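Given next, in structure tokens, is a single chain: the form predicted on its own.
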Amino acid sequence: MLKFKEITKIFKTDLTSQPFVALDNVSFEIPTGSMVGFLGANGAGKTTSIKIIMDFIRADQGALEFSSELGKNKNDILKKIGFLPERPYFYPNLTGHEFLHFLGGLSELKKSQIDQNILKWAPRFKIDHALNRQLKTYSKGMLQRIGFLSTIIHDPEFIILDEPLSGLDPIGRKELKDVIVDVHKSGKTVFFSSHIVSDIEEICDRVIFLQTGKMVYDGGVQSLLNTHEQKDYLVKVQGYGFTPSVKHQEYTRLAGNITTFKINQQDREVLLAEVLNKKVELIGLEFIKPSLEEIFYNIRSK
């Protein structure tokens, strides 16, 4: 769907300041039909990359290549892209219905096509009840929903979402993530930018890491998790008196007379033998799997 090839972007502020390298020789690919998470802290270069994809700004070096299925020229390609910016602008005096028809008209859709797509997606976004109200009466969550709906109103093939869940409450985030998954299952390619790591881990099959304008990782989410696997176990036993002979960490005492500690994988069999010999009640032995968030922050701290 898209190839980002050795892109460098440098911002020059004034004569007295050093140029700011927003992107430093960044390359990645977004396969057709994929759900790709774009991850990085604020200032990592995510929004700059998206602006280059959308042709809002130009790279200083490198090349951007779109798949031929999107079109042969820039206008055709942009017609098949749906983009939700991090800070979208909404015309406050338009109703939700008028706003959707306005943006659908910009994409050269017929009124009947717009109405059909509204009928299909508005209930899924749980925004159908408010379409006759002016946008200035909408809450933050409702604006995110109408913004997302306007992004797919023209049935694009490639959908780019820049921090679409930012500022939403947990229920709103869960509901919009479900819609993102539904859109992807309908055959669309989704490029999903976020600094909320758990959202990326939950719904994306691939992840791209940027850190201070440099590429850190591009690949499968599960592959990244497997690469950083610690192979440790969390042990829970009944009582406070048992102390294993093997090396252990994070020794804690919990309510209910329960003791927990962490051991290495190679010490598991020794630990189990000690538990049996000393007749200690074993409550749990759980493999510790690192989250994408832990990996992300470990990478940032290096």
Contents of the next structure:
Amino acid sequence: MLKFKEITKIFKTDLTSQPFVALDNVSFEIPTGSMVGFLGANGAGKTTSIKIIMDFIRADQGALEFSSELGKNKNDILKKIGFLPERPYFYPNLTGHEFLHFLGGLSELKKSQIDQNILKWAPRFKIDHALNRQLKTYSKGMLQRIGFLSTIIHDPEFIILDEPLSGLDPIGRKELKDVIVDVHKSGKTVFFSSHIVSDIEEICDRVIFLQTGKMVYDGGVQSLLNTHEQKDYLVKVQGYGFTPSVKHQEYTRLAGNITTFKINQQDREVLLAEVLNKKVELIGLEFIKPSLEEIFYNIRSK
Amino acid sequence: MLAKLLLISLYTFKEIFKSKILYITLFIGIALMVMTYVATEFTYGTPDKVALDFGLGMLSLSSLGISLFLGATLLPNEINSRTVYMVISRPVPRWVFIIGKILGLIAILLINVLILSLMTLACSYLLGGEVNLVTIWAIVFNCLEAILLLLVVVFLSLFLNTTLATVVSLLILLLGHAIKETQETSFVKMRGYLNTVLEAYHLILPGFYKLNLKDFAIYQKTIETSYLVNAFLYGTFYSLFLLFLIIFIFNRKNID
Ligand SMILES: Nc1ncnc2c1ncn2[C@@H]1O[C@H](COP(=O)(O)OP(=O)(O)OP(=O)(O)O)[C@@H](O)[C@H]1O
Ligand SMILES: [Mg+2]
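I would like to compare: after the form predicted on its own, may I see the structure of the form predicted together with its partner chain?
After this comes the whole thing, all chains and molecules, with the earlier chain placed first.
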């Protein structure tokens, strides 16, 4: 869907201060049909990258390449893109209805199509009751939702969202994530930035991780989890006087004589045999799966 | 493209219209009527002229004010509040966005002028004045002047912050009116180099005085066609030139 090739962006704020390298030779790819999370701490360069994709600002070096299925010229490509900016703000005096008709019209939809799409989505976003009110009366969550509705009103193939989940309460986050997943399942490519790892781990199949303007990782979420797997097990036994012969870490000794050991994967068979021999009771065997959060924390501290 | 341009104008118009800025117009209109009533009571001879003078003055002030204050924030507001991203992330070239925004604001200007000129003409007529063609021309040229000022301030707002853009535009407006008289003072006439400086100013910055026909409308009641044509061409081409510059710069601007 998109190739972001060796892009460098340098901001020159004023004459006296040093130029600031916001993106340093960053390359990544967004495959068609994928759901890609764009991860990075505050100031990592996520919004800057997205602004370059949308041609709001221009890169100093590198190139962008949209796949030909989106179209050949800028007009055709933009017709198939749905974009939601970071912390969006809306014309305060327009009503929700007017706002959607404005943006739908700019995306070359007919009035009847816009009305049809509003009918389809507004109840799902729970803003159908407020569409005739001015946007300045909307709460932050309502604005985020109508913003997302406007992003998909023209049924775009490629959806780019800059921190779509920020400012929402847990229920709102869940609801919006569900919609994003549904839209993705209907065949759309989704690219969204976030600095919350668990959101990305939950719904994305790929992740791009940026750290102070440099690429750290670009690839599948699963393969990242697999390569960083520590392959450890937690073994829980009940009974007295059992100490494994293999290398282990002893964790907890609860009142009910339950002990938990952490062992390496390769020692699993030996330990299990010992447990059965000693006649202590095995009450749990758990594979420890690191979260993306832990992995990125490790990468960052390296 | 035209459809999208008009759509942007329409919603720009709606957004400003609903901000109730035109209440000021109505307020001025009411002041005009009260003033006219007072004039009939206290002036001898020419109350219609007083109404016309006051009406045209208010009309000019309010439209220049709208240009200056709404023009200075027209683009910066869009950029600061990131609403511009909503529009140019759609299939809308930047020049369509710019022209759409400016036309939307011009529509507000024209409505303000329409309301106030109808009221002015009505008051003047009721007081025994006649509606002459020069008055209509004065109103048309007032619109042209406000549009030119609007483009000056929009242009400056691309580089300067809102306050500076407003102040500098106001200065350019005042200078553009004062330059004629300055050039005619004996102080300048006696010093050739000063005249050269003023001529140079003329070449670059807009001579707003050319578009001010108020005195013709109130006192002379006639005006030469050649003056009208020249002034009209001057105002139009200067505006188009500025519009072109604005688009040229905005197309290359990093919007962030
Ligand atoms: N116009 C600009 N001029 C100078 N520096 C800028 C400009 N825009 C962004 N930067 C700098 O570039 C860096 C990256 O900013 P960016 O907005 O892309 O971060 P981000 O990853 O989106 O962060 P956040 O999670 O906070 O939104 C920051 O250090 C920021 O200060
Ligand atoms: Mg950001």
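Residue numbers count along the first chain shown, from 1. Under this definition, the rigid core comprises the largest set of C-alpha atoms superposing within 1.5 Å between the forms. Worth saying up front: this structure is predicted, and the values here are computed from it rather than measured.
When two forms of a protein are overlaid on their rigid core, residues whose CA moves 2 Å or more are considered shifted, and residue 51 is not one of them between the two forms.
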